[in-house]
Amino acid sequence: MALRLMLASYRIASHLRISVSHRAFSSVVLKDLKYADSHEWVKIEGNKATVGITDHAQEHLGDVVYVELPDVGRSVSQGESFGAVESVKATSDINSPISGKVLQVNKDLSESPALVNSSPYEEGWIIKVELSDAGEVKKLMESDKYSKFCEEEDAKH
């Protein structure tokens, strides 16, 4: 079935004179973010950062049914867990890509945890942090490196 659909898409594309690319890695990776190898993203704005899980992570988790949020004021450390995401498939820790103090949590996730699936980079953000060590950002991946990391990781499975 999948092969027939792929071949049909090539025939249609040929007829319309457009190119079609089929690749295994199809997650959305935004260029203005930094990424951790544990599949969290961070958007830096001055000395503040917004953190969430990547599109790639939410695709692998499946439908998110619960997000465990930290308390405002809590300190988080780069690489350490600060919460969890529970889906119909599994529960996964959320690790902080940066160190700092939690300024805000996304309370909308308590009522609508599926925002992590439908809008991982916008409405599905998890915490906002005041950075304690801006230099840690250098340890994170740029978008192109993260895309390659995900492709290689998926190829192993």
Second form
Amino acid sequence: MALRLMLASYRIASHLRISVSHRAFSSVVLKDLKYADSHEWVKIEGNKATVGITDHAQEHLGDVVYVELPDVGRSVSQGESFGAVESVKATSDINSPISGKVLQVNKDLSESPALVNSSPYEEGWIIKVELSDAGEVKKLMESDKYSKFCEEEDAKH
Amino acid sequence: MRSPRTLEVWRLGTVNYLKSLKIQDKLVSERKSHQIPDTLLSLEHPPTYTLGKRRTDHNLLIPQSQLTKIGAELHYTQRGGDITFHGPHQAILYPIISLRSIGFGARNYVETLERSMIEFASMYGVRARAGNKCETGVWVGDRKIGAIGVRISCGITCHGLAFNIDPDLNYFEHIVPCGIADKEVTSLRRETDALLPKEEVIHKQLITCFAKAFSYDDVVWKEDPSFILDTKDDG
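What would you give as the form predicted in complex with its partner chain, now that the form predicted alone is on the page?
In what comes next, the whole complex appears, and the chain from above leads the way.
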């Protein structure tokens, strides 16, 4: 029964372009995104990008109660902090996976910060950026590499 | 086979709050660039109220102008959590450690800080517990004995925990502690009949519980706190 469920999940996952590890409770990693080693994702569409934090990140944060958003128009740099989330009395910096100018911030997160937990890749997006250097994307991880990175991090404890 | 983990501990005595922020900033930067190993500051503050990133100053119940009258300062910080009080006879630990090297996120880190305090309390026969959801911290029944408020930047921690040994609990009446109304604050002194040793001993016990909870192999007790205190400054 468990084997059939597992095979079914792989079939559904490959249809939805999701990579699923065989381990129980592994986090979701989407194939068409790029990932930073600080657990942010970026979706590139032409010279625009959408940024958020990954499912792995939100699991390890706990319930998000506050999201500090940057101002629209502000510049962001790859690897530098642009905002923060608060969960379990901890503020954790969010780093930008790419450099550019902030075009839009997700204002829904002010009223509903928990969207970061419930929908990290969709409704929980954090900023939209106009890229200043498309070449930087090469420094980010593809989904398979990011999945492996998460497994290695989790194995440390 | 993981490499051995070392914790360097600085016991600083009473340190002014702003000074402690400057020390932490410097250590965070040094930890990020691998100049120092995981480091722990053990200290106390003079009477000080602090607010977290959300700046919930509606939880300060007296006008700011009254604070000097009661001998206290107020500071805004970048840590998580709500308003709290720090003062003499409250043991503070500020860990400056790399969470990435142990694969910890905020939740694991905070839960391990809670466990450190719970283990420490049990040394005096006090049965403490971690808070329920949205009540991060350490409680004895419905009374809060230990508070947590941390900041994580590039996987390096700062700020930390505060455990009430025997502070003047009247100072907590001027705030809604941690933003949680109708819950008391307590101390080790109130919760145990056990004879409390010198505070130096108590601080060392708390540090040892921290080191054990975080599985450090070696603890290096740094002498000469003036090395990071910069005694030229006041306080």
